[in-house]
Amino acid sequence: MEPETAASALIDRLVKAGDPYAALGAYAHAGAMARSELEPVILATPRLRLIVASAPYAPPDLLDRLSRGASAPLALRLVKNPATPTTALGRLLRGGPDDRLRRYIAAHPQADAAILSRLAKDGSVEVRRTVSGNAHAPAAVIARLAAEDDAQIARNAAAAPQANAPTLRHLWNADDVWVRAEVAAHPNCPPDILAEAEAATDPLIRRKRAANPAIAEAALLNLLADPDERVRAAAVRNPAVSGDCLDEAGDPSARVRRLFARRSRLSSSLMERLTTDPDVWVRRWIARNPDLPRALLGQLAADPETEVRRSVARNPACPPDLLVALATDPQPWVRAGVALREDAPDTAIARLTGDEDRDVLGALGRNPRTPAAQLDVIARHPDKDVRRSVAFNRAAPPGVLGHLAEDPYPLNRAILAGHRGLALPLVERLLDDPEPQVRFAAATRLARALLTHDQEWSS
């Protein structure tokens, strides 16, 4: 059959079966004709509406149709859906919506300029404070709101993505340390204002300062001898210090040596102390750092802690030599942590396949280097997590993927439907499926390869 004549038949055995889950599935992928056809039967009932209208995943543009003489408890689904589009939200708003809704669009995330302004004029202070609040405010919005005397609109505004120098220097001047704090930590924070919060009392100020993107590498480094934890955690933290810059003596702080650890380009001297550290976090962090040098990686494979050797197993720098080693580790996690490795040698995969641990199996049934023959075993495991993990080995071989098709656990034969190397015929069969989240799934695979002439149509 070819694939224009396949199309039209899937959308007409879709408007046939009346099944509006498997209809909403196909709609994303469909023509405006074909479009017209599914509409009737997902939007069919006030039900129905109301369901599509709460789905984070509903194509916008249904959402877009359903704002339409929209009723108030269709209305609420739809501004608090963050995929309902801003042609939606302008209709909404249009429509003389109640306090409660207006809040919703003015805390939306697809709320654009135009709707926000208009609602920085709002007569309800909770209105403007959620205004304040959205992370896509314009700077003159920002600047108009700030200039109220409200404190809680004071901090949304100092935190605003959008708000400019100006803005900050006046909320600066704020009686409100919360207020000082986030205009210290803002990107947009002028020099001077930066300058004085290095001197300030309050620790979260200098907390605050140094989680700026925006501060000068020499400033965080001095901040790495502030007395509070938390300022120098911070400064660690912050991306604009590169980690070939830090060392440190031995930090009190777990905490702060924790971080240290998760840095990249550290020098050799700090990764050595850190592979030793008393604090089994600190070595856990380190153990993933893939620019470890063989020795130290091999001193962390046989550290007591099993949460360690995981973590070497999951270094990218793990050399095949260790994960061989790892593979055979008393500890099943540790092994799993293997067996996840697309790039482990032959040996350490062959030496996992007669493992019996779930967590191993889980990790064999993704791994694409797993041979055909472990995936059937793993595909008919009698633990549903277990037998799951096949559904999203992208090698995994057809004649795997069809004991899947009869998975008795719904979640599994959901996501089986959308594997590229399931058979279409087998897809076609799951839209008759007794789950609406399978049926979904499979109109939705369906519809990408025949609607859209996917190369998935030649599978």
Contents of the next structure:
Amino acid sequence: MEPETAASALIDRLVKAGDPYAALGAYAHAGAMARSELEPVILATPRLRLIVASAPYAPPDLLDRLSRGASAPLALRLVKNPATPTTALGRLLRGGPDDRLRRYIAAHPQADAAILSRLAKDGSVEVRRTVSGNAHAPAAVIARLAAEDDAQIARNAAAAPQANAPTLRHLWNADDVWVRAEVAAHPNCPPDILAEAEAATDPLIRRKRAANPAIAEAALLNLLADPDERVRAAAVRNPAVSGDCLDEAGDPSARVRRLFARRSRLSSSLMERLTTDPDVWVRRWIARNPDLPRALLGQLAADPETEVRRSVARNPACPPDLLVALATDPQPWVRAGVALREDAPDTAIARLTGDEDRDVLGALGRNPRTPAAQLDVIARHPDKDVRRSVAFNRAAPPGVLGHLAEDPYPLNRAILAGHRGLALPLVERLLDDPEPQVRFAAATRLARALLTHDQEWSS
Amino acid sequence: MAELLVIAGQREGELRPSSLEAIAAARGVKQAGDTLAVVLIAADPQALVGALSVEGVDEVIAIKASDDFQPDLTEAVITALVAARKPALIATAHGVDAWSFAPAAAVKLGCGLATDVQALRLEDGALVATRAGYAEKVLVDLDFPGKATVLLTIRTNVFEPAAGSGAPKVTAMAAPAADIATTHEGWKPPADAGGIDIPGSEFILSIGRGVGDESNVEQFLELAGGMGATLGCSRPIADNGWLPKARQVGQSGQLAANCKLYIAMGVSRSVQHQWGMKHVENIVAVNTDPEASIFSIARYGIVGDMFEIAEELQNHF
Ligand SMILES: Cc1cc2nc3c(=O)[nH]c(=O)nc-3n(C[C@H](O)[C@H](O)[C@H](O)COP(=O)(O)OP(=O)(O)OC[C@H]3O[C@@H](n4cnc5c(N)ncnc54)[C@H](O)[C@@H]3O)c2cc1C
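Got the form predicted on its own; any chance of the form predicted in complex with its partner chain too?
Below: every chain and molecule of the assembly, starting with the one above.
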């Protein structure tokens, strides 16, 4: 069939079936004409309109359409839906909504600067508080709100990503310890306040200061030597810190050493020390560190703690010979870590063939390196969760996927319906599945292939 | 005056704890003048009478037979007791044993039947059973007009196990003849969960897709360890292979049966996840989305970033 004919046949079929779930699946990929045919099916009843208005998977254009002349219950669902676009929010706001609706609009992730500026002047303090907590509120809005004498707005404003230096200074001077702590953590905090925060007697303020990504080396070294372990921990966690600033001797606190083990560019002597740390969590973390040399990874691969060996198996730097050795680890969770690796050598995968543990089989089922014969066995496993893993495998051959299309477990068919490798006639068959979730996924997949002519999806 | 029967269960001579839950369900609808009898089939039923002597139980009907569960024998016992005693209610724990005899017995005897019952009450003297429908999306009340006997399988971990002491009389009953069609091959222990015990844990910290990436999972294992909690997860986390399947909470995972405090971080609350945890008395939800539906079942909600909250919590443990 010609692509155009196949596409219009699909729309005809969906319209004729009158199935709102399948029609909704196709809508996102449909052109204007097809959308106008699908809309009466998707929005056939008031109940369906309410369902669509609150569905985060509904296409934004459809939500926008629903916002025109929306009744109060429909408007409420729309403003609560994170997928509702800015245009729809603006339209609903112009309609003069009540306090509750305005509060939802003020909190909405799609509310833009214009909407938030307008709501920052709202008569309700609850609405203004909500604006101050919206991460998209622009600097001028935050500055205006911060001038209000309201404790909650002050805290929100101090943590607002766009708060500027003058606003932060104003907030610091208000002398509330929680607000000050947020100011000390803010990347736009002025340097003189940072210096004051560094010397603060309250460890909360020093801890927040230590977490500030805009940190100079001298301040960092100071905070890394702080008597309070929580302050040192925050400093080590700071993304601006690199391993070469850390004390070679480690830290007396295991909590801080656990954070050392997560940093890159550690000196080799520190890595060695952390590898033999008595605290198992330090060893678990260092075993995941991709900078770890082969010899230390080998040492940790023989650690008596299962989770340390699992960490080695998940370390991207784990060499092939260690993966082969770990593929015969007595603990299934370690073997599952190897089975999940797309870079595992064939010998490691071969060693896992015949493994009966469900976590190992589930990991092999997902792995594009697993041979087709093994995938076929996994796709027929009695455990539905094990079978499902094959539906996530982008390299699963069509024959194996075809078998899964018959799976009695609906979730497995729903996930499979979105697989690029599933032959289109089989996807089409899933349009008649008893489960709405499966029909939705099948229609999405078909629409992608037939309506967008996307080569990758039209196999 | 009605007779209420509970079919108790045992494994290798040990009473199944769910039997006490089925007793509690039946006891909840017992009226003055009613009698509650518990039926027990075991190699040594006398050894289990003590465990069944709880408040509200008037009689233990002891049937000596093999400890190996036999659906055909259980069905024959029910048939004999319905003929002899005409009970108004027969309750038993919902599970693999009940699946193999309860529907068959109900059809054969023309009883009313409801499976996986979560609540039970009397309305104008008539039984009303509540069970979930449409993949746990709705609760359905069922009544049984015109049915002299109603057979119910009771969902486990919903009713508080019957306690308090009682002094039931013990009636020995000979095992009726039964056409045994099944053989017991032996016991296979459940898959090794590697020491992970979601059903047994009183405190669970669960993570969902909000965790973002496998490399972030470890810090929540560390946090859970520090707090003395068991780490649980939603289905996508287990499907990705980031945590063992034994940690998955929900309809296709584990039931947080004994949990008293459940902290859900970055979990949206799908009906399927909820299946495993909504009964927990103290649910704390952490989610960046103030509209996340998990907040509607949470006792305490924090609108916030799970990583920030986790870091704050780390400072306390
Ligand atoms: C037949 C069937 C059986 C199923 N069985 C199960 C089961 O047993 N168990 C189960 O869990 N699921 C099960 N599912 C899957 C279920 O339907 C959902 O898909 C799944 O539970 C969603 O997982 P989630 O909540 O982790 O993810 P999502 O629904 O994606 O939710 C993630 C949440 O994290 C929040 N978030 C994101 N980032 C952050 C952050 N930084 N801080 C805080 N919050 C954040 C988001 O706002 C969102 O609410 C089953 C499905 C079917 C059809």
